[in-house]
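The chain below stands alone and is given as C-alpha cells, in the form predicted alone.
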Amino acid sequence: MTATEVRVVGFGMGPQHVTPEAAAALAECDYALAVAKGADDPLLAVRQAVCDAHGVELVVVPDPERDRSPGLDRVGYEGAVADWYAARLAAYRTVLDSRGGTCAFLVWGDPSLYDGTIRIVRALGVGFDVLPGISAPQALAARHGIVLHEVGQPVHVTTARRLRADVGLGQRNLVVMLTSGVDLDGFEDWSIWWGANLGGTGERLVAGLVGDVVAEIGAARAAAKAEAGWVMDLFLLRGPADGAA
C-alpha cells in the first residue's frame, strides 16, 4: 500500500462551520473521500460544497446497504452496524490503496459524537489525526441561547433508541440525537428545546413544554426536510423541577 495519511475533519453543517484549523488541514490534503447514499444524495452535495470552498477533489464511492429494520433488537442493530462498517472499510481501502497521498474524511458535526469515522480509519491501519468541528449539541444550545445543563448538574447525551431506557434509569436532562422522529408520548410536562438542520438549509427551532409543542415539532421537521431534501434533528429534554414524569 502506498504511504497514506488520513485527516478526519469535522465540518459542522457545511462550509460556514469549517474552522480555520480544519481549513488548514484541508489545504494539505490531496483529496477527500466520501460515500454517496444514492444517485441524488443531498448530504453529499454539502460535502462537495466544503471541498469546493477549499479546493479539494472529492472522491465518491457508493455507500454499502445497511439493515435498518425497525424491529431490530440491540444485538441485531449492533450486528447490522458492524456489517455496514466492514463494507465501508473495504470500499475506503480500495481507494486509499490505489491513490495513496493524504486523504480527508469529512465528518458532519464533530467526529467525537455518534460517528464511526475514527473507528473505520483506525481499522484501516493508516496514520491519522482529527480536527474537531462544531457539534450538533453546541449548535442547538447556541441557537436557543441556553446552557445544556442546569447549575452543577450533568447532561446525558443519548439516542432516540435509548431515550426511554435512560429516563427509566433516572436521567432527567438529556440531549437526544439520531431521532428519526421520536415518540414523545408520556413526556407532555417535560421541557424541550428542539432543532433541525442547525446552521444549514431548512433550519427550524421549537421550544416549550412537550405537550404544547409536539405537533409544531412534527410540522417543523416535515418543513425542514421539504426545504433541504434531508433532515437532521436533535433536542434537549428536561424533566419537571419536581421530578415527576
Second form
Protein chains: 2
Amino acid sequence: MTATEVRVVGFGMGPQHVTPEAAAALAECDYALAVAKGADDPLLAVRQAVCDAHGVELVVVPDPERDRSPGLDRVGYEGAVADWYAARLAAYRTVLDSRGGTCAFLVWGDPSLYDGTIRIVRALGVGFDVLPGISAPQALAARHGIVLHEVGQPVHVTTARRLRADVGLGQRNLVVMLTSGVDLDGFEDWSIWWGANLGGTGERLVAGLVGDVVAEIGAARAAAKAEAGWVMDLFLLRGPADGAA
Amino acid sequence: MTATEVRVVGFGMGPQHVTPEAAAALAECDYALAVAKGADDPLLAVRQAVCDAHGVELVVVPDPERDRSPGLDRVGYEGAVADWYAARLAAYRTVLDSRGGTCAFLVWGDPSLYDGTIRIVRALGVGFDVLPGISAPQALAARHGIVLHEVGQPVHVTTARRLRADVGLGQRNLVVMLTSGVDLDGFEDWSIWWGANLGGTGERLVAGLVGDVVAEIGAARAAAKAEAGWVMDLFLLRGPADGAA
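Please supply the corresponding structure for the form predicted together with a further copy of the same chain (the preceding block corresponds to the form predicted alone).
All chains and molecules follow, beginning with the one already shown.
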C-alpha cells in the first residue's frame, strides 16, 4: 500500500445531493480524478460542477481506446475489455503516482450499485474509504412519491439483461437498472414507475400500467435524449395485485 | 387537499447526510413533526440534531398508546394496530390543521425503504414531495468498502422475517433489514457484512464467513446496545462462490 489515499465519493445526481460528509471529504482531497469518454461527456460536466462547488481541481484522464471491431469473437472481445481495463488502471496509477496526496474518485449515484469504482480502487492497491451518495432508485422513488416495495415485502434490484430470468424465478417487484431502451412485451398488466435523467437536464417521469404507458415511455425517453444529448433511465416494475401473471 | 403541504425529508443517519436539496427543503418548512416513542427516544435526538442544524422548530407528538396485552388474539391484535394507526393519523392531523404552513416529516435513512411515512402522508390527503436520504444499506456498503452485488448480478433487499423464504426461492445475495437479532443457523458457509448503529453512537462492523463471525456479531450487537441504549442493525448475506448451498 502506497501513501496515496483515495476517497470514493458518491455525489448522487449532482451538487444538490453532495452530503456534508461528502463535502468534508472533498475539502480534504488534493484533487479529483475522472475519466472522459469524449470531449462532451455529459457525466464529466456534472463532475466538474461538483468540483467547482467544492473548490477541488478536477483532473481528467481520457478513457483509453478500446477495440470495438464488430468482427471480434468472444475471446477477442474479452481480450479487448481486459486490455482496456488494464490501460485505464495504468492511466489512473500514473496520475496517482505523479501527483501524490489524496485523490477523490467521484461516483454518479452511489458507489454500492452497478458502479466499478470500488473494484478499480481495490485493484490499484491504495488505501481508500467510501462516502455514500443518493442512488438512482432512491431518486426515482422520491420523484414518484412512492416506497420501493409493498408493506413488509422485498425489492429486487437487478439489470435489464436479467429482468426476464429474475421474473421467471418468481420476482414480482423489481428495480431495473442498466437499461438501454425498455422491452416490456408480456408485462402489459404490470405497473411501472419509470424515470430518465433524474435530477438533471431532460428529466422525465411516467407511471401507470405498462400496457397503457409503454408508448408514452418510449416518447419520453426519446425526448430526454433529444433535450440532454444523452439518456439514463431506470424503472420499478410490479406485478398485478391479484398475483395472476 | 388542504393548503397544508408536507415535505418528506430523508436525513440518512444524521446531520452528516442532509443533502443541500434536503437542507433547502427544511429551510422552506415552518416546522418539523416527529413522533416520540418515549421521553428518551434515541431517534428523536437525531431528528432534534437535524432540526437544530437547520434552524427548524421540531414539534413532538407523543406516540399514541397501543394495546399490547399478551392475551390478544389475531383479530384483537389487528384491531389494536388499526386503532393505534388511526390515533397517530389523528394526532398528526390535529397539528397540521392547527399550525398550517409547511411541515417537514423527517425520515431516518431513506423514505423509499421500510418506512411508513409516505403511506401516512398519503392517508392524510395533503400535498407532499419527497427528498431522498442516504439509506442504511448504502451506509453499510460504504463502511465495508464494498458493492452490494457481484458484477452484473442482482441484490435482493428483504426483511429478516422473509430471509429463509427468499433464499428458498433461489436468492443468494440479500440485504436483510428489520432485524431483531441475527438467526443464521444453516448459513455457516455464506459470507456476511454486518453493521449496527451506522454513523451513530455504538457503531459496530463485522465481516467474514458466518460460521467464523456469528458469535462476534452477537457480542458486537450487545456492545452497540450497551453503548447507545438501542441497536439497529442490518447485513448483506452472500452465498458461497461455488454455488453449493
